[in-house]
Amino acid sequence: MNVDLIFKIAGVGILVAILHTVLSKAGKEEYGHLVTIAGVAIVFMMVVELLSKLFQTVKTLFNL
């Protein structure tokens, strides 16, 4: 399994989270929502990549 990935995944969410908290205590919490929805959207995109590449390796491993 790929650690990088989990890590990566890790980061955005930290930094997603401390980005929805600074702009909520600053009374701008329509774009903390934001900021979670495109956090939320680049790590879809990442999985969605991982899982490409999950289906193209079982692809060739039954020679389809």
The other form holds:
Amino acid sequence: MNVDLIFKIAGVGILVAILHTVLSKAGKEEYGHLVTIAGVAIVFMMVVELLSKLFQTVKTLFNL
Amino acid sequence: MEILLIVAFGVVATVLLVVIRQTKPELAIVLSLDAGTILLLYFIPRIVEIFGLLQALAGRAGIRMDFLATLLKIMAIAYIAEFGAQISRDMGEGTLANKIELGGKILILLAAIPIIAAILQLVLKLLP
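Starting from the form predicted on its own shown above, please give the structure in the form predicted together with the partner chain.
Full complex below, order starting with the chain above.
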């Protein structure tokens, strides 16, 4: 029941949101979008790893 | 008790999801996917325990083991199909969710064919 990944993702999300607004205020809207894409990519990498663990567990436990 | 753990985890994840969905909807899907995965990882050992008990009882009752193996396989397919369909339905992709569920149903039917064949043979044997 490791909850820390949830908080990590939430932190990255909030950080990306703040960066996006700051960058858009500073007139660099395109960099804001880049930061958003980077944030989504990083977070998705984290979750993909956990998903593969889930599927592996299901495969072994249900001995498919 | 364990249920408190699960409910607390769900509430925390929901609150974070609402916060994230306001600013960055695309991150919300990853967060909900992640919360669902963690909960599933927590439940699966429990389900396998139940199945162990079922297998023990079935062994004593003399039911053929491969039926139970197929049952286990069908259960796993349903489990994963429902997980994927629910994630895509949360994000508003109803059609995609239906396609995933359709795939799950087809795979379950494929897995159930041996059992159906066995039942048919049994019925034919009983007929005069």
